[in-house]
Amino acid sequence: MMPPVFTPAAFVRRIGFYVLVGLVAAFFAIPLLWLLTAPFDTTPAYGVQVPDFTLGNFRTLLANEQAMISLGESVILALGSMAVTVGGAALAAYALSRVAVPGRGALLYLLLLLSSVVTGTTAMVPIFLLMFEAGLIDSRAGVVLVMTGGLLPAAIFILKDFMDATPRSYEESARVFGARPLQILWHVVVPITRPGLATIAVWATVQVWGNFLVPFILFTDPAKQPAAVIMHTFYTEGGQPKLALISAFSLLYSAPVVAMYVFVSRRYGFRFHGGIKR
């Protein structure tokens, strides 16, 4: 076989490419540069530099008791609609999954286009109202209901392929030793669908920790504003940025996310199908 011929063309399409290439990843490494940087700065600025090193601006924000609580406030929140869309979405994918419900594809495709609408800016007074009737403003459990409402209908159609991908044989042989229907669910359905449960938990988790909206409503006391919230407030009565401050608590904010889906991957993988055969 010939070895491939390179023309002048080819090598400077060649060329090109790799140039493009550079410039994206560039363009998305630079944010993250001056994120690892920018905290132990000195004087931090809006560019990426060479720090001054100091761990000055932690110690400055650990001081702030108002910070530190709204990081609390943060997983309280996130691991709560985490626990409440992954548990719901998994019976509610399971049932749909095994029953056949007349207009079930239809139904799935409608709770999908209507996850994009239950907490968007459009529909914040209505549920605000709707919060308010209930007496849950104010009140963490609110703003879990909430924020899992808008979550559930993409976790379920994500979760149905996963319990679809579930040989029915495996249930089968489980209910003639007497299992029940939630023993099948926890003892042979959930470890199968593992992937795509954590995977769930992980969006889940990464949606309702980085959400403003919602918990800035819905809250009225400040010391149960998540960090979410409490960071648009480091800024001077003039208006600027306490770029010390607002680096070294956006490193300390990413820190728990990116640990989290680093840990997932690496133990189950992101997958947004099925990976079993029947």
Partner chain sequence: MSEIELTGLRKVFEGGVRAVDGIDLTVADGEFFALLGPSGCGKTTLLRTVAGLESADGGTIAIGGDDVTRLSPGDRDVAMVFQDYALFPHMSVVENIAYPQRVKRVPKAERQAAAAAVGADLELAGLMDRRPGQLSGGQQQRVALARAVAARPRVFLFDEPLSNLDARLRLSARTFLKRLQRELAVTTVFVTHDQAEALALADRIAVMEAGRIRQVGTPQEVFRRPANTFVANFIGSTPMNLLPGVAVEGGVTVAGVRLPAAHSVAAGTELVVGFRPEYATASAEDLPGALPGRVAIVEHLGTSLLLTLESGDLAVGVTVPEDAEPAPGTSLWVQPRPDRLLLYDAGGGDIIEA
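Given the form predicted on its own above, what does the protein look like in the form predicted in complex with the partner chain?
Partners and other molecules have been left off, which leaves just the chain.
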């Protein structure tokens, strides 16, 4: 290693480096600033401005029945889909990881293919029609099942990887002591794979919480629409957008997502799974 030498050229390069990094940081920061200032401003506008501090916007939000109900709907949809996804994926991933089911390799290959190919966009027309024909428009369970169907392949794939990496000797040990398969699952496998299960749970929750397209096409009743759809309604409906409401709503609606990401990366370390986002 060479000792650091502070030549003028190196100094200029260093300045240039920080200017560049600063510009990139500004590019990413500027659109986000509004989310920090507007919710606390007595007179929020489109532009970012130093807020005339108030919490009144949040009082407006709390008083808005439609917004609050939609947040509740988001919670129901997100937790419901999360539960079905984690349950279904954990069982399937465990069986696929530990038992040589015939055609296991092909099945996993197909799952991976499906999870990347059949996107919300390509499937929206048939899914809309399917739910329409089945009378499941405006059905929470219907939306939960559609969301779960989209999340399961990736969830199974990631969890199977996780379980493959867990030593079998834990289960074998319990088994020699006389534990039955379901006991082993409950006593040993679930606690040991908890970081993986938690990651998938958070991932599924965030996916459903933020999803716009599926509830947008499957709910026609505004009383059942989740926050993503209601938020969109707020800023596209006619007249002057209610920025006080929208800004506070945006912040409250975004906060759980950020909190969950922070939780997962603090608690379990950020595991980089290719494509965990979608």
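Between two forms, the rigid core is the largest collection of C-alphas that superpose within 1.5 Å. These figures come from a predicted structure and were not determined experimentally. Residue numbers count along the first chain shown, from 1.
A.B. asks: If I superpose the two forms on their rigid core, does the C-alpha of residue 176 end up displaced by 2 Å or more between the two forms?
C.D. replies: After core superposition, the displacement of the residue 176 C-alpha between the two forms reaches the 2 Å mark, so yes.
A.B. asks: Determine whether the C-alpha of residue 34 shifts by 2 Å or more between the two forms once the rigid core is superposed.
C.D. replies: Yes.
A.B. asks: Kindly check if the Cα atom of residue 141 is displaced 2 angstroms or more between the two forms relative to the superposed rigid core.
C.D. replies: No; that C-alpha moves by less than 2 Å between the two forms.
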